[in-house]
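Only one chain is shown below, in structure tokens, and it's the form predicted on its own.
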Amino acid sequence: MKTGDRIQNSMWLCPICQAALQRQANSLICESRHSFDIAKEGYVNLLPPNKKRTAEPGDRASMVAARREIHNAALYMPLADQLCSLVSENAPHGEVLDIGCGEGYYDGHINTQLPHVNLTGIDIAKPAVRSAAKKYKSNSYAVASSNALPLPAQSIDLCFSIFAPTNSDELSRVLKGGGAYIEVGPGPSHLYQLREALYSNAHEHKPLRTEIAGLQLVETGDLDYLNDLTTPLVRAIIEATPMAHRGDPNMKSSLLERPSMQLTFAFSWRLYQKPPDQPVE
């Protein structure tokens, strides 16, 4: 599929008036003539200025680059495989939405393993969306907020989010009846050795939630494994997370003098389902 084909065939709604957007030349335009330019990489910015909390919301370009380095090293490959398995079981030919898509690492795995899935991704960070759209041209991407998904009601077969915030009302609105939502978060011991080396009072992560209004929890799972990391990869993990600006500076300097470090990667996932549509009597 050529660059922009998915944009042209996408379901995007105008973030101002919620009318359908149609492609005209290199823009998406609604019936009220609100217009949004399509970037050369193929994504569209649907995050209105008055909805931004900062001038450049979301991950910085340096965080996106660090995350790309981590993913290129296949540190999260087992999680990507687990996600593909869940998508395959629940929406092998459907419309799939990645909420908080980042630079699209997991989308790329879905493209490879599940070529019949139609994949759409949103993120509030423009550098991340730009990177995703540039690399994964068969998908449709937009800069947008998870609190106001620019998509029609009941248009998505499966949503997923990995370490990203979501809005329960919006999840329920965009999912079709019987549709699924996969939420992935850190397991209690995720990167614990790293936090222990940076903080004097390191704590385990809190358990992932098990209740979402309007959705039913149908399956849970955990994934844990160890990786031996070189110092450059340890530095990349720090840069890609809030740890970049937290922790004791002296402890961080000492940590980065080590030649390598063994880290625990731990994830919890929850599979929810929207109740099927009730037949009309």
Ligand SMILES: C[S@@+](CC[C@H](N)C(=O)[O-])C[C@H]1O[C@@H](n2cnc3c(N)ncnc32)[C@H](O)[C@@H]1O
Given for the second form:
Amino acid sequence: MKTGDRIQNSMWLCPICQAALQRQANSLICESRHSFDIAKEGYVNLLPPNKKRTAEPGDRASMVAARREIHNAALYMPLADQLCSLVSENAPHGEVLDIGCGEGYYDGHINTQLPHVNLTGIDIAKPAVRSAAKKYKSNSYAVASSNALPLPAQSIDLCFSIFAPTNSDELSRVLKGGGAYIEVGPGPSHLYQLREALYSNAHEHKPLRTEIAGLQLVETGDLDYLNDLTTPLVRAIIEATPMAHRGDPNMKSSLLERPSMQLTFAFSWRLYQKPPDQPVE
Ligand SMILES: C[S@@+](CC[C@H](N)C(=O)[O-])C[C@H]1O[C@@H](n2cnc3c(N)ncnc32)[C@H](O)[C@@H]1O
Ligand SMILES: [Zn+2]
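What does the same protein look like in the form predicted together with this ligand, given that the last one was the form predicted on its own?
Starting with the chain above, the whole complex follows.
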């Protein structure tokens, strides 16, 4: 598929009046003539300026670059494989939405393993969406908030979010009846060695939630493994997380003097389903 085809065929809605957007030259335009430029990387910015809480919401460009470095090192590959098997079981030919897609690593994995999935991704951070759109050209990307998804009701077979915030009303609105939602968050011991080395009062992560209004929990799982990391990768993990601005600076410099470090990667995932539509009598 050529760059731009996915934008041409995408389902994006106008974030101002919620009408369908149609492509005209290098813009998407609704019937009320609200117009949104398609960036050269192929994404569209559908976050109205009055909906931004800060000038540059979401992850900064340096965090996006650090996350790309981490993903290039395949540190999260077992999680990506787990996600692909869940998508394959639940929507192998469907419309799939990545909420808080970041630089798109999981989308690229799905493109390779499940070529019949139609992937759409949103993130509130423009540098993240730009990076995803530039690398994963067969997917459709927009800058948008998970609190106001610019997509039609009942249009998505499966949504997923990996370490990113979602809104239960919006999940229920965009999912088709019987559609699936996969939520992935940190397991209790995720990167624990790093937090222990940076904070004097390190805690385990709280268990991932198991209830979302409007959806039914179907399956849960955990995934834990160890990775040996070189110092540049430890530095990238710190840069890509809130640890960049927290923790004792002295503890951080002595941590980064170590030649390598063994870290636990721990995830919890939940599979939810939107109740199927009732047949009309
Ligand atoms: C920890 S990163 C995870 C990125 C990606 N899912 C991954 O695992 O590589 C969280 C992402 O959520 C995005 N984000 C934060 N708030 C958001 C919101 N309200 N709507 C959409 N994305 C949001 C951030 O910009 C960031 O890219
Ligand atoms: Zn409009």
